[in-house]
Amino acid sequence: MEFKIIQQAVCCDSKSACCEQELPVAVIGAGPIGLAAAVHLKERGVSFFVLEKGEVSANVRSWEHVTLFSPWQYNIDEAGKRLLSYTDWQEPDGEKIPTGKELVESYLLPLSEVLAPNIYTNHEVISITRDGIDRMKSTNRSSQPFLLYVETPNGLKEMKAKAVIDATGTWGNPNPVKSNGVWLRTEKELASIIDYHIPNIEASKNLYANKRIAVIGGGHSAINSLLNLVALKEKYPNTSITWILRKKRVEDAFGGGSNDELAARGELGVRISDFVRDGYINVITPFLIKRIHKQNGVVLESQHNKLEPFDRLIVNTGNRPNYEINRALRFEREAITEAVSAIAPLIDPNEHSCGSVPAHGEKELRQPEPNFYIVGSKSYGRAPTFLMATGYEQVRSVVAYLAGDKEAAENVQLQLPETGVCHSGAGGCC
């Protein structure tokens, strides 16, 4: 497909005088799956903005010390691929696995400077609706544009959008210490000393150097975390590690090992393994937390017993979507993983790893709000299944659809690595 240059008008305020159909298209996000929409609606001549509350990858940039699982040929969409050939943009190697620094500055930035023109940055939207009737309201509601309220540098913004692509993901909403996923006013008072992400420990060292450190989480997050301690510990060997998990063997968090396709992923568990059977690192599990106060440090307490106190968590549980700005719009999530309705099942982390979901798109990802779509990690919920691939497809599927090419919207394919075993990895996206 050739690739269309297109200049386009980017928004309609409320004070413009742009007629209704040529509203464009509204992509909240500009991480990997919503610059990743951009450039398919921009490839097939479909007006839209791009509104991130921050900078551009802001998300990845917070892991960028983090090693992706996935080599580059898995992280690159297709179409993204295409418009960085008409620029002096080169290639990386497929076979090589980026760091997320790498992955931001080798495609993501490339890409948004292409697409500058149509991204506000420091853009954060605070809800969604449809123009002059509220959630309740059915009569004409699928001829209303959507109406972005948008907080900018300048104050309260009104945007119009003929369909919204919802590309926010779920970093930065990370699931609390406690077992049973509820947020208490005790954790949040401990948060200046608590993690709820793969930290850089090789820049932040006197934070963790000859500390009492805790690791809590069975994923891939939380190995990354105890392998970067375990180099720490080796230059300060009074560093104390502690892995605390909710599986009944930690054996359960070593992933598929030799027989992952994504070498990088599975030398992960070996190497922990290894670090578990040396003594590097001291195992707890099961141990369901249910209590979590300081006194000399932050003290653990599950139903029976209690920890010594550490001096810092690093609390790699996963991440939830937050919803808060879709609520006036009609949306489906389902009750269990809080992902879209549809693709709960062909997401269920019980049922599949991160290679073995099938493809899905539009058809899947349609909500009773006509024109509204939530895709990415955000679509997954809390699923700790998704690809970088798997929302580039999705996206593709969607803009089909919004551009009239229902074929190729139907037309769903994936090519993912195997896995017996899948976590989220650094961002839940590699």
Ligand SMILES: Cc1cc2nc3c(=O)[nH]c(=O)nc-3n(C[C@H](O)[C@H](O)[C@H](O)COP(=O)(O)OP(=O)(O)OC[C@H]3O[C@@H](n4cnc5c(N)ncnc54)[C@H](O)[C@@H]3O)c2cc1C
The other form holds:
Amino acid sequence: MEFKIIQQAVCCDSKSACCEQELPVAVIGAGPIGLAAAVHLKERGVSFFVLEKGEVSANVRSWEHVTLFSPWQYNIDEAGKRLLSYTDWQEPDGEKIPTGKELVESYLLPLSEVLAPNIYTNHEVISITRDGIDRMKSTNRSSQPFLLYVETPNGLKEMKAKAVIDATGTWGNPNPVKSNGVWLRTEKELASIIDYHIPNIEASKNLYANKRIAVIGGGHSAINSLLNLVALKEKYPNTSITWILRKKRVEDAFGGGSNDELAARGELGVRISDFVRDGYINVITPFLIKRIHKQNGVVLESQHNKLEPFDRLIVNTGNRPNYEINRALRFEREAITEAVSAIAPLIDPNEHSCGSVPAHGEKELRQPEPNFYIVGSKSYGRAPTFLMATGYEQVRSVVAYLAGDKEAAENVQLQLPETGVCHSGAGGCC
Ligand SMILES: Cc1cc2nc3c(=O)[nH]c(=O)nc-3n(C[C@H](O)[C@H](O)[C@H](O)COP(=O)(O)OP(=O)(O)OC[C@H]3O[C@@H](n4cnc5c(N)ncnc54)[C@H](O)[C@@H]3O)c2cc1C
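Now that you have shown the form predicted alone, what about the form predicted together with the ligand?
Full assembly next; the chain just shown is listed first.
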């Protein structure tokens, strides 16, 4: 069977100065969604390059020891599957749930190998602009190609593109420990005794075994960290685990349990509630952290209380998008979540907890800057419920549009599993 190629559409009119048809599309980030964008571009015969600041899927590799909650059937992009079917790739069992490592080794790496000539690793985008004009200039704006400034091992590089798909994620930009979301120097100075991701506790147990550890946060990352600590405590019983949350009741962090349409996600909450009940974990909630400082360990203070010092903190308070690279472009983000404006009302955790989102694509992701798109987990801003399946549909639609296939771009379809704890605010989701 031959790989299907749909011809590339002309991107700018013949009167314009640029006529940049020959320029490629730039994809920033070689995570699951950036790679999916690249595959769709390849399938449609649109030239492209991918810029990745680390190695392929660097962010997923940083949590490779974590087991996902969605089974393979939700984690593989359809175009990726089509492309890999021309290789000796073995498709994983759709019902099984991979670890981050398996996601990389059994899907993302094979995909990147097929795309390899067009992927530049160790290429960090530091800014995107229009060639020769800044954000203020409107005349002939869309006829100027994009210009990307890229830090490479050989110095600064300038690369031109006719369109840009920003799939840089949010995992690289964690929120701080303070409950008001402000990063202060006092916290930065304690970086050597704070983890901001889900640490591989088994691999570096000397940092945690028989120590006083506090986990801060109420989401899936915090629960993953706690479960790993409980496993350690079974071997090193003097490990003290404290869970600090802002929620009124710890039960609100347990999720939908057996009502969750992703069984593994529901199970996280069930397991942690058992360990809380059995006294493995000391819960302090609500506790709004106001101050952090070092004194026989790390001391956390709220307005009226001060906790005994901890040897180490695991801060899983969510992540935020980094818009620095976008500042020379015209883009919009919503005020609460910092998500792409049109999808923000659908995913704001103040209003929605279902974990699902209506189908959306190019139209909703369109920015004031023509041919510039923010996709993947970055499109969700600070909202925590992003799933790969959402991103795969986003980039399918965006690439269809860039290739001139407006019908395919508008025909968006998405069915996501819900968390089983749907509540609705003003614009409730279900
Ligand atoms: C622990 C954990 C478990 C998860 N489990 C699931 C699950 O079970 N199912 C599910 O559907 N989703 C899950 N997710 C959510 C989500 O699908 C993943 O976070 C996914 O990796 C997001 O993909 P992405 O491509 O948008 O971003 P990322 O995977 O974060 O990729 C972004 C890439 O961009 C690169 N980059 C960043 N800045 C630059 C720059 N300036 N220049 C060049 N490159 C840059 C990064 O190095 C990275 O490789 C999970 C997330 C986490 C953290």
